[in-house]
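In the form predicted alone, a lone chain appears below as structure tokens.
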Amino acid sequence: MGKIFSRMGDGSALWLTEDELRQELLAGTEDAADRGKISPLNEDELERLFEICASPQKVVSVEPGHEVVHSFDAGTLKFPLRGGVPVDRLGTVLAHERAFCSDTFEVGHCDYSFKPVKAIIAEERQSMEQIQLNATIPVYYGAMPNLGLYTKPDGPVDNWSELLPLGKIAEAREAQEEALELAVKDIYYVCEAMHEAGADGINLDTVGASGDADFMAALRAVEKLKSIYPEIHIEMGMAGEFVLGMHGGLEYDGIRLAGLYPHKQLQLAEKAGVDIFGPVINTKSNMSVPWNIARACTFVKACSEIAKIPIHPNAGMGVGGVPVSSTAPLDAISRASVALIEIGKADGL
């Protein structure tokens, strides 16, 4: 067998043998089990990710019968934004219905934060009606917690980015702290505004962008809606594949937030009432595919044997083992897919 073709997590081309791609899928997993304290990938788990990862067809899949469902996060923002298509919202989730034949879709507003939706929540309600009344697959309402838009000058808090640097410790803690109870506000009154105008379920995404404060408030808000509103879908995507420790001493449930890798968010988001938790693994730019891919598998595998809610890993964009660039080569993109599914036992992507 010749080179095989493969990537750097940047997506440019490389060509390994058949060692260098062994060796590669094997430091991947090694590294994903020191980093989490969790199992390395089998000798046949690695040998199967040989075979995706060496085939010599531009796009691999899985077995008929064996796909999974598939959601979104930023879904009506893809086309006009970074699409640059001239289509609105509605046209955008019909033509994933009708003609890409998408399992599921978001609405979500331009900015996607919970703060600036809150002014313009009666809109947003209109277009989820409207949506909803022309649309067939399920459609959720998506946002991101984003703490940072509380800080000055957007917003009323100190930003804890700055005092930090400054060792004002206390002064930052408080800061997030007082941001925290602000975004909980935020995400329940336009949550509740949009379950209630139909919206088939809520994503809660990019969490943990602004560290262990943000998880907290994106925790505390799916317990407050699930106690209002048992029957409400929730689901949860983070940010990055351990959680920042901004504050530091943040808990939940009587677990400390920083520093959580995937498994242990799971356990809390599970705690929290969200239906399905997208574990993220971010990709290495300067490492191959191949090495992610492993590595991400590794990490997915270990929320899959501990879930009791299904497991949606986010693959694409930099992150689940796929190359950080906007268009996602397809050959990589395919082979992590497949990988997560089969080696991860991912429920979904």
Second form
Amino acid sequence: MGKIFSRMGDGSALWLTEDELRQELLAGTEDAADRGKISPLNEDELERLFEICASPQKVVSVEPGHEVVHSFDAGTLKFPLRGGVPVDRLGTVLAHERAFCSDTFEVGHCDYSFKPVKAIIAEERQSMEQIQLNATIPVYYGAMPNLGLYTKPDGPVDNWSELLPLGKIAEAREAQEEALELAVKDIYYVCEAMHEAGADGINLDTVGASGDADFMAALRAVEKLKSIYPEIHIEMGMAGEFVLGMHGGLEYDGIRLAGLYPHKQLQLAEKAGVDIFGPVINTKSNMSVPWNIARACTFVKACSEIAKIPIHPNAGMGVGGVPVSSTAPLDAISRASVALIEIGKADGL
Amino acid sequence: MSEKEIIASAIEAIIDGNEEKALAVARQAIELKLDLMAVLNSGFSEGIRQVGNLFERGEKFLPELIEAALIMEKVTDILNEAIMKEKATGIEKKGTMVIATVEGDVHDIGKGIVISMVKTQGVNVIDLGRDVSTDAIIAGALEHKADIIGTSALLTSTISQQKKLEDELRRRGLRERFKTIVGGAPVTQKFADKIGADAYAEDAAEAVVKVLELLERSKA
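Okay, that's the form predicted alone, but what's the structure of the form predicted together with the partner chain?
First the chain shown before, then all remaining chains and molecules of the complex.
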């Protein structure tokens, strides 16, 4: 067998011998096991991963009957805004439903954060109603907690990114605690309005992007929403593989949030009332795609083994083993997707 | 207490974020007339490097990292004063680095961590901010007589600015005047080699090592 075509985590081409490929897979799973303090993949799983990564086909797929559903984040942003296709949100949803055969879709505002949506909630409700009248697939409304928007100059709270370098740690922590209270109110306000406007589900996306207080705000908002609307369907997608400790001392249900890896994040999301959990495993651009895929599968498997709710790992640019490049290469994204389903036992993507 | 034990205590104090202990260790090292540069470099600085590694693994968090850097500053002041008395000269700054997040990119958490870590190693670090144009970066480097220009880019759409900086330095005949180091999530060693940067660092801990190497090279 000649060398196997693969890629680096930045999308550049790479050719590996069989031995090298096996070593990459082993090193990837061991790295995840070491960091997450979880079990590495076993020999059978590594062998199957080898087959997936070594396939000479450009695109790989699962066997018929093993397909999984897809949920989306930043759904209506990707086609018209990032792709530059001049179509509105309704057109984007219908294109995904009728041309791309999407299982679900997500509507979001271009600011994609709960705080700015608050001011235009009436228009967002109207758009959701219009979309619901036309679409058949479940349509979510999604946005990010984005705690940074509550800091000066964008918001009323002191900016912890400025306080921390000055050594004002207590003040920085206080500012984050203040911001998270404001975020809980805004997330609740927007989600309640969109739920009543007919959204089939709510997607709290990129949770934890501003650190542990961001994650805390999302958990608390979910808890509050579920207590008043037990039937509301909530998906939570994370921002990174471990919760960044910008505060460092916040606890939910007695568990410190900073530094939690996906399987621990999942357990808190379940406690808060989340219905679908989207773990994120960062792609390392200077390691190979097989290394990244093995690593992602190890973390996702640790989630699937203990999950009581469906797991939809993020498999897109820069996460889930998919390279960090402007356009994700199809060979890599299909391998990552199959691996996350077959080895990670993901319920969806 | 032997020098070896003092060094081990210095590392431990920084990792634990124990200011009282760190200052006591520094004072003890002075009283015992130990090699203070060794205590600083192999003890306290090593502690900071280990904190950086723990942060990168999600086992230490930002406030702890900042706390450790602040303790390090206080320790350095004490040791510096003692060295000045002893040798009538202080711990010389190892060099000057300007650092910026490139134009079009406002992500600066990583840059802030790099600054905190590199400063602890006796490097004069000037933060030029975020979303900084190539012209402003070069002007900043000239103004501060920098040895190193560091740039960070988090987006695949902004890493081209790091290449633009290399090209612009070459175009203005300034390339040999500065060492350059690049970092950021989409940046790789391969990319750094391709654009002609002098160094690439994956994280803050590696940035410290690479910056010190670059300063050595620029003196050689």
